[in-house]
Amino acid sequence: MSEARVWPAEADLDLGWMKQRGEWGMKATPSKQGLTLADIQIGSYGDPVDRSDNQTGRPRGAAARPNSYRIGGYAVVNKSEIWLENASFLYEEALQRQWSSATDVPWHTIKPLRDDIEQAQCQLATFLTEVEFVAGDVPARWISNTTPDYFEPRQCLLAQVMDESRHMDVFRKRALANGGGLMLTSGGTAGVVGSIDLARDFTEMSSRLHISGEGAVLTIFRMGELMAYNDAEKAIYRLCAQDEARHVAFGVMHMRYMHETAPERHEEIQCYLDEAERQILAGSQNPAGNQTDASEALAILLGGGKDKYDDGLNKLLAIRKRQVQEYIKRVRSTGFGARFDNGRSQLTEMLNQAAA
């Protein structure tokens, strides 16, 4: 027979947790769209500090402990530095939004296909491969630079890897699905990617990254009815362009937050603006694009074959129109829509060059 087990005294216990919290009382009450992290958002606890000091990884609102480790180098501690209004709905959205590359797309519609229909599908799979690696290694590098009390951002950039991480496989199973198989690395991401990691800031990363990167992979994704040649491939573009929708909002709801609240970087924030122009412009100029071999697979599959190159160019560069146009929008949607009309943007004079 066991012994009975013997609990020390109450005058033995340290119950002095108890007595160690952030504001007590509160009640979150789920809405419509059940318990989100808008709806626990209330007191104290939806109300993160201008800056932090929080090295510790205490969540917001526990009561710190002073003999706490620093269990992070976190360099992102000012909220300005990376809030924004809709994390909360963003990251709802992507918890509702989630789906499987494995089995939500139609695989079995995938049938035979002309050798040079297939192989430019496979060096544009190959390619958005290599663009997605970049979209969920890049932001991955400052979730952990960023302090927990500025988590809800951290959540979306968390989903977003996700996302990144799905679209990288969806595209690789693409390449692999009907008889073909990876093609040639473009090697063209080197100066994209370069210009993203080596930001210094969060918000000149976000500029590159979510603005204008994200953003004209977006239109690509938008337009897939165009180049998609069975069910599978029209549902791999449109699930991916939910998600890269998502991400895209995400850099420009901080742009906007950046514009109304920190006046003193608004001529940084334009000199950002200045180089993803520049590289916009340096693919515009170039009828093939900055990608010299993904853009000639777009327009291979745009036009239906190689015998239709120039059909296929054509729509590739209405294509590359609509990129700027939707990059113009975005901008503006953020507060620095200014610069298209003072004359400070050479992407207007494009337009209107292209119009003529």
The other form holds:
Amino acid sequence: MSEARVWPAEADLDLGWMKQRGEWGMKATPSKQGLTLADIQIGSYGDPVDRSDNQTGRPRGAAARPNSYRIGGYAVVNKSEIWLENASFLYEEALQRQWSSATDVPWHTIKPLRDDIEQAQCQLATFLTEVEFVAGDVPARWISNTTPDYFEPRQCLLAQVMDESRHMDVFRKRALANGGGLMLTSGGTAGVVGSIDLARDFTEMSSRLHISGEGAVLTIFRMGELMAYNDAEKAIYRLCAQDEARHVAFGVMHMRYMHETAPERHEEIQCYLDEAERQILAGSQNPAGNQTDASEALAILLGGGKDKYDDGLNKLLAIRKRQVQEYIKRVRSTGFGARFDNGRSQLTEMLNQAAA
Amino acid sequence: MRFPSESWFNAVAEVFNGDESFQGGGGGACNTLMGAKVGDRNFLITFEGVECTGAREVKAAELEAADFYLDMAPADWRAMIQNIASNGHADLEYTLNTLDLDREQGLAHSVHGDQYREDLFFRYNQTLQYYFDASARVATEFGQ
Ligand SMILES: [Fe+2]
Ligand SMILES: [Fe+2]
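Would you generate the structure of this protein in the form predicted together with the partner chain, following the form predicted on its own above?
Below, the chain from earlier opens the complete complex, with every other chain and molecule after it.
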């Protein structure tokens, strides 16, 4: 006997939902890159409001439901707080440029290394696993704090969390792949790196995370090719660097948007940059910075062993210089570069001293 | 195919476009105008979506349009291309990123100096590497 419910013959379907809808008749056409988020920014669906009162998780453009619970408690409800012009582009790029830490790294090329080199790789891998943890946790908190009306930056940050998750696992895998293991926790997540999480404003967070923090990590990943001892390590650093460059791009484009649209916040943002630069000068959040376990490990890897520490240290200083140069150029690209010409930033002085 | 020439870069593009494996493993959507400076010869190479849509020889001043351009002496280009040909891909010493790091002033430059655009060299690095690795399948002769 069938268990399907038997409806009385006179029961009618309630099709009221069919009349409740957003703008109708949309016909998005795929572009050269497939059907992207940019291709569906059509009609009223493409316009995020300047201020959102959406606390119910209603997808942007859908019809509102009067009896919805206020599930969100979203704190970021102003477009200007989180916006950037190319979030959907960066999101699609993230989707299409994913890689697998299990199969896209030629793990078989890792062969036994000298003890001091293996220990240094493992120390660095421990440090990076720890840092990636923060880089995933912090944006995740902001995603859940942002109204769904600004889904473009939200989705970009969601993709970042996925990237950071892969970075976390790939360094953990490296530490466990070649006779070593995880080493001493740096404590960095409780210190300066952790302070990224204390930011109460999205732009403050983004200036610390995307521009100064991940900008510095991007340089480390790129330099990773100099301290890689096999194709697997080269691939790890190269692929992580690509992801990192995308996260940095998010920060640069958000800050550029703030520069163009929020003149009343310029001085406040300059203060965030003051603070970021104090940390760059102190060097403590930065494995290429002052003496830390991670910076010693880097110097050993770059030099080619404990006995060549000084060579490694010289390369490390070159890396640090490049980190600062690239940071300065990125901030200039956002529009906030006057600080390097009017004496506000001490970084230019630091570079001049290094050159002298 | 003679290097450097417009037809060499386009032949590499054809190999690159014809092999779907170059779209995975960290490759994929790539949108940039890359320049290549080989001595006094200059080229612009366009990447759109998952394709390299073409290369053309240009005057030096036109490199300004590039997001970044790769600048090496002809002998260094030759060493890189020969290394790729003999391994099937660039080995440890000849990846673009390593060549960039080996040079005091780097391999990738720009006329405009905008770091956001220069960063595309890092953001798309694997795709650019795949592109040059594809040259292993183009029989190459050297000279002007
Ligand atoms: Fe990361
Ligand atoms: Fe990141």
